[in-house]
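Starting off, we have a lone chain in the form predicted on its own, written out as structure tokens.
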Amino acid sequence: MRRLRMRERGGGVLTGHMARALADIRENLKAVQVVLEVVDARIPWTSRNPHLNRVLGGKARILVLNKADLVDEDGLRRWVACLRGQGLAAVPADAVTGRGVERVLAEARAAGGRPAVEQSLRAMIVGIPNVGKSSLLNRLAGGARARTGARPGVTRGKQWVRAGDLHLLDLPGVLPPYLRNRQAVAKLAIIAAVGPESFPAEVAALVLIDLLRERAPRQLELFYGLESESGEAAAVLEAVGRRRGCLAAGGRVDAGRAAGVVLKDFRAGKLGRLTLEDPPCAAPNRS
């Protein structure tokens, strides 16, 4: 993997890129009453940046965990509990097709209170990269306002938006993810939070096959046709490079070009509705 520059404070990764986007939502955090942090529901706790802890502080949070149609109900509904557990106001929602957008408006008036006479409720949106930050903005506001894109940094510029009686707050760029160990980088590069520049694709396939064979072990069988494959995750990964002709010259598989196909497909849900970590309901304070 690519080496970051980093520097450690507080016990975390905190980069030069990360501590400007914190100084953006510290500077703005007074012109709003409610904060929506979104998340991806398939790895609620990885994309998370404990940092924002800090800068929040008591601000009225809406935790927003997005996707969350590719995420398996039951596995849904124990993350929600766990964090409605710890305090955090968790609302599931799909900012594609609409579900649960409502329920996190009416979170957001909630936590919110009732603003100044004839006044709006205003709002932050935040996020890492890649967690559908701008387009549950776009949900919100009822149409296509900020530029989306699976990506990091595709919002460019400060801006505010209205939907209803809300005044939703998007700052520019996005906020980096926090980089704790492999393992988590490996899920961050799952599902796209952090590039291919940042952890080889091939690696962060064969890391979603050994999640998913622990977590939904016929699932990869069944959607490739596979035989059970028992062996390590890179003969799994070049069964499927076979069965999708990702093969390069001489007949060799095209290791990079498989690892797109089994990235991509559980990007899109094609591998089933699932969450690659479970909710960590006893899980340290990381403020």
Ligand SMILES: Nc1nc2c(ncn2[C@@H]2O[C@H](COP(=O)(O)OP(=O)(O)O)[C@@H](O)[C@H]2O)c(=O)[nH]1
The other form holds:
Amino acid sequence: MRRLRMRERGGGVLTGHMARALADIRENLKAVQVVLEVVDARIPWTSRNPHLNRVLGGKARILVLNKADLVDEDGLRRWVACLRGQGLAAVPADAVTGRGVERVLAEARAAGGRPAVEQSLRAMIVGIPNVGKSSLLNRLAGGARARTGARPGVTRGKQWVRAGDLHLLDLPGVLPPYLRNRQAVAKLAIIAAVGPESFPAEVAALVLIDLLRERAPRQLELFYGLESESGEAAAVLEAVGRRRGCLAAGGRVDAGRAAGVVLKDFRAGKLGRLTLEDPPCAAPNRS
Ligand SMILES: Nc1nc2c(ncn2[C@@H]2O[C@H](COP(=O)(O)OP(=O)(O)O)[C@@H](O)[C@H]2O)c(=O)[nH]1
Ligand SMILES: [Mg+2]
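Next block, the form predicted together with this ligand, ref. the form predicted on its own:
Once more the chain from above appears, this time first in line as the rest of the complex follows.
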């Protein structure tokens, strides 16, 4: 395997890009009472950006564990229980089918308090790329997507859309992914929050293979019809590539194409519903 040297960006350091994104969000926050922080339910921890905590201050927040359809029920339940135990209003959702979205609205209403007379509750969506911010916005705003327009004294040119009795800022706030360490960046690449230009797909696929083998043993063998693979992740990737005809000149396996296959299948949920990390709470006693 090619040795990878990764330049850590935005981890502990506040880069200019990160600071600008946070400043934009801070500015928009003034206009809302509630924030819907969207994360990917497959990596609820790694897909958050902890800088948001500082920017939010005491603002009410709902933590939407989106793409809940792609994770196992048990893992999801444990994550929700753990986060709620920490006082976070965590709500699982599937922004494509709309499952859980009503509850997001209900909790936003409850958390946002009662706005002043004549005003509706205003909220905004934030999150790192590809977690489903736009999908959730469309779901919440419904098909019509009628803009409610600027409201004097409240919006100053911002566009709002109606979501039930809530007013949502029309543009979600994009948080840069938080690159805590190499494993975190690999997970972010797996869910396509970080692109292949920043983290090679092949390395992401190898990390994914290791995670799958640890968390859902035999899943890869079953799905791709492989012999039992006990070797390194690279050997599994090569077996998948051979199986799927990802061949380069001379009959060698094209590892890059094989990586693309594994990542695509995982992202589509074909390799099983699975969380890729555990909540920072002890597993419940199952006696
Ligand atoms: N399976 C699944 N896919 C989703 C869900 N929400 C969004 N997506 C898909 O994830 C991709 C990114 O969604 P998008 O809303 O553009 O994310 P954004 O970058 O955060 O605005 C799109 O292909 C969506 O169809 C979900 O709850 N489940
Ligand atoms: Mg979007």
